[in-house]
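A lone chain, given as structure tokens: the form predicted alone.
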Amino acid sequence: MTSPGSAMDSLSAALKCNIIPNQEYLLQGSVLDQYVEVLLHRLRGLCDNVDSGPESFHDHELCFTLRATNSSGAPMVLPLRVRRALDVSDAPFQLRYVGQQELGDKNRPTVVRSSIDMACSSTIVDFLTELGCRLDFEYIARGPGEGVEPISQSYLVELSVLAPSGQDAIGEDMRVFAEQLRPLVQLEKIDYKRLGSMM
């Protein structure tokens, strides 16, 4: 068994060597119900796993926030997500931190935000509650969308890549891929701060 110091040293070394995926590159859009099969057909043509078909999933996600104040008294909010597979009983729970969208180059083709994922046990929900985290909302995600109660006449489409810091060429690759899906779905950067101020 390794000591906590050596584990932290290993983590620090991995971060310095840029081998831990800690950035999410993200584009989002939607497709109308009547064009889902056309989109799936186009994706089969663009992707290299044509024989296996779309991967199904049935997950439960809980979204928590930990509210605190920093040393200057300003409020801080730490968003944390816990996801578990409902269709794979022995899969570990996943704890995920997703940071704010990075400010910077407005010409960047994707949203870029900090993201750290880790596997954990089923006691993570109790741990977060004891820590003072508040459950904001939860939802069930299921794909490719069979057997769910529709809440709109469209499907959410996300293109997301996790990578180590500094891999900005991925954003351009994602933009090129997203162009192949037009006009069925227009994947774009979503500015959540602007969206929140509109409500």
Second form
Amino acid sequence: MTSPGSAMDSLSAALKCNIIPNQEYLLQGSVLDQYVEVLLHRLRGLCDNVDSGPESFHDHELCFTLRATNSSGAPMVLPLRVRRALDVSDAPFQLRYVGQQELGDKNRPTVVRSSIDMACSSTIVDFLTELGCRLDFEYIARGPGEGVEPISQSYLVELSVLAPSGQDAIGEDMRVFAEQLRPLVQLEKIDYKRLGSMM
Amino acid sequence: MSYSVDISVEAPIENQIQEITYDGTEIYQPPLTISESLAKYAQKIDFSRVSDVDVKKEESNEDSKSDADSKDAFQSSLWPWDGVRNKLRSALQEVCVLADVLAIAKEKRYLVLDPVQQEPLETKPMVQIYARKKALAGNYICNSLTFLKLCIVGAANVLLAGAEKLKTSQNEAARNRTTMDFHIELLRLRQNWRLKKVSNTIIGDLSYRTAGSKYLQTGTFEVTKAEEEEKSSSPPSSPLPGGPAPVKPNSALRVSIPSELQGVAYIEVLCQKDQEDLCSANINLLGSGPPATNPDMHWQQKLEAAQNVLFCKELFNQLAKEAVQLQAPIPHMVVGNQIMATVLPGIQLIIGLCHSTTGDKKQQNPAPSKSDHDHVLEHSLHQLLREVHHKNTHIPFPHPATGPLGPSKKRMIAGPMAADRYELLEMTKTETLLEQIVKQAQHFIMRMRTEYVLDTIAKEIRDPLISSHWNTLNSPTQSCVKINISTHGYDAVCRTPLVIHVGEKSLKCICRDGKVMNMSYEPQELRDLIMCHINQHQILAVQALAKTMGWQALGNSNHLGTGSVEPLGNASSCLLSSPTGDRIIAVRCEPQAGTQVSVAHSPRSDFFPSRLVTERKWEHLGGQFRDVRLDKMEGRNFLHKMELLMASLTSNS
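To complete the pair, please output the form predicted in complex with the partner chain; the form predicted alone was given just before.
Starting with the chain above, the whole complex follows.
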């Protein structure tokens, strides 16, 4: 019977060894509906799983926020996301915390932000509600295929890699891959602050 | 469009220079007199051809000239320059047209000039015709026209000459099909293998890296153009002995494979009984190599052979690493390029890597063990390694899509389902290649043993027939056989089914009554089990038969406690009584000794009242049992004999 103390020790040891993927490298772009087939064809040529083809997914994501005021009185907002797969019933829910975009050097090819996700059971929604989180919004992501209620006439294309912190070479590889898709879809890093100020 | 152009018509003023004196003065030729010049021009006229051209020219200029002609016809004699004027006018028209055409052609939007082969020959007479027509008017204008035409002609000639050269070179190449074009061969190579151009050289990759292999040895090869001299010198040094050397199409490219991948290799797997002398196994395996590699082999075969060598090396390397790391009850041995693992007590599995690089021609004596080597296990080894590769490339997709990529489905649920430390550790344990192949070899041996036991029993024992049906679907580590024990002719009366699951080191038998018996790898246990079942079958069959005959089963016992102790199992017996009750048959079945049948009469035939037993009624107690000599009886088998016995003992009263 191991005591909780040793579990914490192993967790901190794992963090120190830098094996837990807690950073997300992200590039985003969009492609019009009519060119999705061409993009899929291109991806099929570039990717390794030629025989199995693209995997479809149908997910439902709920975005919660937990508001609190810290000691100095400033309001703090903690965004949390719960995502579940609608097509695979026995897959666990994913609870995800996504941090702010890291303000590093401007030359970094991708968006880097801290991301922690963990699998949980379906009771997470009740748990968060009990904690005091409020449901901000929810959406359904589906691909490739028809959506339940399409918001726009284009598809969102995301290239994201979860890795332990410090592996910046991944950003370079992602940029090279994005170059291959260049005329069809421009994958680039989105500046969220400007996006926020536009609304 | 009409331009007004001033034309000055004059004879060239310049006279030809006859001589330049040393002080610089030029002495001109005296100009030709009129009669001389006329004669000169007249000589240029080809009277045989002028008439045709005149007709054409008149057709084209009909509209403009018809009036003029009619008007000027009677005036031609009065005005000697009239013809000249007309010809000048037509010349002007032609020049205007030509200027327009050239302007349009220069724009290249509506008209493009292309050289046509016949044209250069035609322009010359045209030049002559024009020269003739303008003879009287002077040569100046036509010279510029001819100059233009000559320039165009010259350009056309250059282009045509270039096209001719390309055409002839292509025709030559098409004719010499024996030497394939380097580029076409390169295209074919590229369709099958991964190629890359690095500075000046073409490098290829024949490793399994892109298919998921993590082996460190590189599989790069280089592609070069085959030299011309090699082709001519290859026939004398052809390695093929005797006979006419076959005309092989020499390919235009040559692949250079790294030295450690040259030759042919394969993995050999043997299952053999324990040998006292391990060295003999070594010699057998290493000596038997495949036939020599032909240096003139086509590049496709060379590359495939090299890829196979790399694959075999990776496989053997992986197995050797595991053999050293694993801790088996009897440790595995790695000697040179052989791995020896103990599968079952007394049976060893030998995996060897055979790699022959030298092209020696002498025929090796086929080793006696060569016929034994197990192709199925070799194929299994290849498949196992390919499965490892496949798992490395095909990672399960996470659902939902933002989940971490990599952990299996079990790992993903481990968190929410609160898996404990033990479960997590169990998830990390995977079976090594060597363990898997040892398990497959064990199962193979078990299956062979089971088959042998069943076949032997089926051959020995004819009385109940033993038929075995093996399932068509099985796995490399599990098979299933269904056994039926039945008597010939009495299949509907009684049948004993058995199901035996053959595992890796054990057998599981499910008996007729649902009992499960687990046996080890010793074949004797299976044999004993089947003998016991045969024994039980006989008793059950007799009882079932008695029911059909109308006889009554008075009692039976599967594990009889009377009589001598059986060396194997237990004896079983049953008592049957006839419909009228006047005969009793007792049957005793023993697994080793067979069956014994005895018969008794119910009212004793040999009853004599004695001092203890005085009354007559005691004769119904039943008499002595008398043995039946089954071997003297008629009947195909035991049940048949029993049937006849029962039939004969049934009385009609």
